[in-house]
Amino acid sequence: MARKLPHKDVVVIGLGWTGAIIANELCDEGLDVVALERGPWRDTATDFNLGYAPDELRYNSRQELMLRPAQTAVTARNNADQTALPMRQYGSFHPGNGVGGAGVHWAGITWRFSPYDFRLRSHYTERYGAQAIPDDMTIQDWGLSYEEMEPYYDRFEYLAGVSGKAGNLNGQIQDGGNPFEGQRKREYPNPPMMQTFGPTLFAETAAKMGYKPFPIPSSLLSRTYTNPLGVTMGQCTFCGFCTNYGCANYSKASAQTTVLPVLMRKPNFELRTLCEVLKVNLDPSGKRATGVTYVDSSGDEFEQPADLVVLCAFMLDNVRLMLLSGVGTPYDVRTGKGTLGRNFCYQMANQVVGFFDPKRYNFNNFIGGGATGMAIDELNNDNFDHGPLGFLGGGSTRCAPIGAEPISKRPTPPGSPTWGSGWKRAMRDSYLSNLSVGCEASSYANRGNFLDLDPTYTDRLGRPLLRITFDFPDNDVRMSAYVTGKVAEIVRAMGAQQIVENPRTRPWSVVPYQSTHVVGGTAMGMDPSTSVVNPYLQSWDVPNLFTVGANVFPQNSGFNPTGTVGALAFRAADAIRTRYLKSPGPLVHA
């Protein structure tokens, strides 16, 4: 029998980039909040300080920050015949463990999605024709605009520190930034990121080619910085140990560098961590959430009442507390009907590698960090013309050397002996003379990939765990070969000896780590019967129930999700507080 705690007039579940921006805006409205993490309480002295943050065994081939499977693991397969299994160990994606979340490890790679991207399925049907989407592609429009998101990219981008250039300021093109970004109404807070040898050549071939190269928009700071909220963040001292790691330099922008240095000291907010959230309670009806039942780490069990509860968990665990709490329809993959687990998505992450004359080149990658590096965006999304390709979507290309760690980062050119002296010359000869240029590529929503409930595997709760059906679709696939082959041209073009090209190919595997970008099942939008929660995040069927997090995407644009996750948790605070406070209920698109 759980025990009943105190009334709070909100929970937040889950701690990172989403928890603690929902939850300080909402301390700040005078609400009494709770937030319930599953993890441990993570900060920059004590879990990845100066001492020993550049621990490559530690952090990122063990995977300290990283969500076990005894904690919660998911089923996968690569379509509905097939029976899935668990995943003993996570490697296609990382969720993070603990307060911040996988933005804690996060690169910091911080983009706004292209102004088309919100209503993707209108703009591709006006511009190629209704016949253009496949049958089984089931993107939809986001319910929002581009101008509606404007102010919360900003606001985001001012919390984190974003160092980057404009490239559209008020409707003005301007030199030196993406020519293809929506309009923005005012700089990035701090300006890019220096350059290493490698970017630098990047972008200048690709201005050869007749590209508009631009500095990556980077949540790494190029220089000392005090936000919004009267926290200061250090200038980024490109370590090299950066993805998959905490910042010990308070350079990279998180939870812990932005917002919870103030979030902590609030009189009306209450962190407990090592809290699992079991299910999402409703009343009666099955129209009004109560609160939510969690248990903690003896094992005893928990009822938080609420008048509001926001789920603000890694995108995976809010999908699979909506289906364990029966919030909204489970998605039946042979009907179609259903919207809750639907329009699940990845992302399409291509890379080309190129090995270069050791005695000519030397590219120092271990000098680098998650967010630095160049980019050009005509291979992006519908920034060129899918016509005559038989294709729809495509990817942000940039030069981006996230460091070279000495037990994970060893390529050797291609046809080099695998073991022994010859293996070792390679490596040695290879190390600081090879480079990579990758592609992050769109993942559109297809009738066959969705999530839901496995009938088989439980956790060591005795809950079912969420079991993912995906594999790369056909019109993905052909997108990843196309891009693929541009960046390879690009690579050529700089001097490049030999080159190796992985763009993706199906079937989708669980084991080799991908990307982290992992999003849908919640789909946003304006329509109740193809997507779960409204434009402002709120659910359909229990409108004091919100989830904000990459879940509510409905499919991937050709850009990393964080920016745009962060903006979306701005949008649903201020829709939460002068809308919702004022009249409970179900909110109205204006």
Second form
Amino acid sequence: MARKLPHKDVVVIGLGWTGAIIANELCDEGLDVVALERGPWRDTATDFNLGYAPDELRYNSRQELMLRPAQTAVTARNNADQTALPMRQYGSFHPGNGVGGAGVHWAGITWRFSPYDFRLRSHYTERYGAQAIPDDMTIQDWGLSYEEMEPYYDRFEYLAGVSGKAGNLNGQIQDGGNPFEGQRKREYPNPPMMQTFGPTLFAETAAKMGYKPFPIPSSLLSRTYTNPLGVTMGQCTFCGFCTNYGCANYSKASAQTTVLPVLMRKPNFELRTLCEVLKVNLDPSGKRATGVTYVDSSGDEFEQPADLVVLCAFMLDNVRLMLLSGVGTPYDVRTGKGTLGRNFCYQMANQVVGFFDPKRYNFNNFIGGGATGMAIDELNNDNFDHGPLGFLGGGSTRCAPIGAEPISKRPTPPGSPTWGSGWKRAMRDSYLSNLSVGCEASSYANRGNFLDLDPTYTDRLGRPLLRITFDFPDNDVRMSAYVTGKVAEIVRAMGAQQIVENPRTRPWSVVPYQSTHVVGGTAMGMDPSTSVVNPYLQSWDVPNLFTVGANVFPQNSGFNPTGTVGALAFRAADAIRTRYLKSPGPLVHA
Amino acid sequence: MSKTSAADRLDVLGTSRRRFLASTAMGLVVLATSGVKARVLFGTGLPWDSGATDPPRQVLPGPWQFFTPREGEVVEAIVERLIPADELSVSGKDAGCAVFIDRQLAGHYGTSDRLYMKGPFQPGLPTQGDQTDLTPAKKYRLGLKALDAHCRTAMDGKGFTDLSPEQKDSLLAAMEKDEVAFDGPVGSGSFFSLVLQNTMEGFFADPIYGGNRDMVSWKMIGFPGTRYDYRDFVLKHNQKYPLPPVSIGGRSDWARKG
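Which structure goes with the form predicted together with the partner chain, now that we have seen the form predicted alone?
Full complex below, order starting with the chain above.
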């Protein structure tokens, strides 16, 4: 029997990037906010300690900071005819756990989506005609415009201290920036990162071929910076233990380094760690959330009543909690009806590896970070004419050595031995002279891809696991082959002796890491028949329930998602502060 | 849940044992009265716990913690062929890879405590990953037993350690291709790939874990280890990095002499 606790104004589920932003904003509004975090407290000095943070075995191979499958796993299958089986260890993606969430171990690449991304179906229909969108491709508009997003992108970028170069300032294209980006009102808060040899060679070569290279917008900071909340971060040292690690230098933006030092001091904020929410409680009408029920690490159950519930967990858990709570109508793959779990998408992570002459090339790839590098955007989204190509979408292309920890990052040319003295020689020769260029590409919604609850497998608390039914659609596979071929042309021109092209191909496998950019399942939009939340991220069914995370993306763009997730968090907080609290109820009438 | 101790339950939730001890010692505000406590934090600033850091423990040489003496000899013989001594480095055995694997198998990696190990266990597709109920520790126990049995019947009654280097290499190469019939649930190919993966982990991990003795692999390839600050070298393009590697434990020449 759950013990009933005193009422709070707001309960926030999950204290990662979005939970921290939402909680801080709502505390500023004077509300009593409690955050429930299923994992432990984590801070830089203790958990990303300089003395032992650079430890590949512990943090990368054994995933110390990530969600442990023994706590919560997911099941997966490629289509509805297969039996889903549990991901017994996380491979393809790495959900976070604990305070800071996946924002602790992210890479730090911080994009704005292309302006037309927010009205993708309309855009493609206008440019290529409705027949260019395959029948089974369920891409849709977001229900808001880039112009509406711009102020919130700006707020997130200044919170995180993003280091970059504007490509479009108030409509004026800027040399050295991304000429395809939407208009921004002002420069990035910090100048771009320094560049190592590999990205420099990539940019010089790409420029000669007619591309317009620019520095990757980085939430690893190019200099010491104090953000608008008064929190100061340090300069990135290019330590090379970045993606999959916590940052010991206070130079990778995360909840810890940007919000928590302020939020944790607020008298109207309370955090409970090691407390996992079981479900959102609804009143008998099913139209109003009354709070949440959670279990702490002793196994004791509590009911936390609240006026407002905000789901800010990892995106898979946001979808799962809505399914477990009976909020909304689950998607039915046979009929195409229902919205909850629909439009689950991923990211097409394509890559080309170049092997260069070790006598002439020394890239020192161990010098780097998750977001240090150079990019081009000509191959992204609809920045090129898809008319003659027979597919839609594309990806951001970048050369960004994130480090070269040698358990995981020591490729050898094809045909090399995998062990013995021959392997040692091949590895020694290629370790400093290989260079990868990636193309992180769009993933478009498909009728057959969705999330629901698994009928067989349960977590440690006996609740059904989330079930992923997903495979790469034909469109995305064709797109990946095309962009990877274009990237290979650049790597060849850079002078690589040998090239390995790795375009993403079917079937999707849970085993190799690809990216943690899983999105969708509670799509946002203006039409309740195809979306779960409105453009303010408010549930259509339960107006005092909001959810903030990549789960609200209707499909994925050819960019990393965190910049857009952070902007949406600020936008949802603003809507709650300036609209919802004045008149609690639906902010959009369907 | 198979585990009942408080520290084990907390491990699944992602917290460190040191943190658990520090939290309970400080008597933080708690919600319930029994067992492991969730923490409630409010208006306190950042709840930094003195002494709660959780550094890795240095693996020390010494008796096997997981392997039997016989198993240990066989694993040493395997890692000596996967990473042979040559002009580039000492062997995997001399680098400590077998000790590394032994200590890993004795810890949470070996027991799969942090993984999803609930049934039903049913065969899956390759795209669904490992679906067996076998932990790495069990896979080693069964794989080494099957290798031993194979050698006794197919190699004139010899054990793996009795084979010549050439015989060992050709047997390992056949295992890599999954061409050796192993008795039991662990196939020769999957056993080989597990041992190869763990050997490479040991060879390239921080020396604190028992392999990569004196940073031998890092010196071989030019990885500077845990230096953590390259700002003054970022713009020195296409040049050899001049400093020797450093590990979490420092470097042997930092040790006090005499």
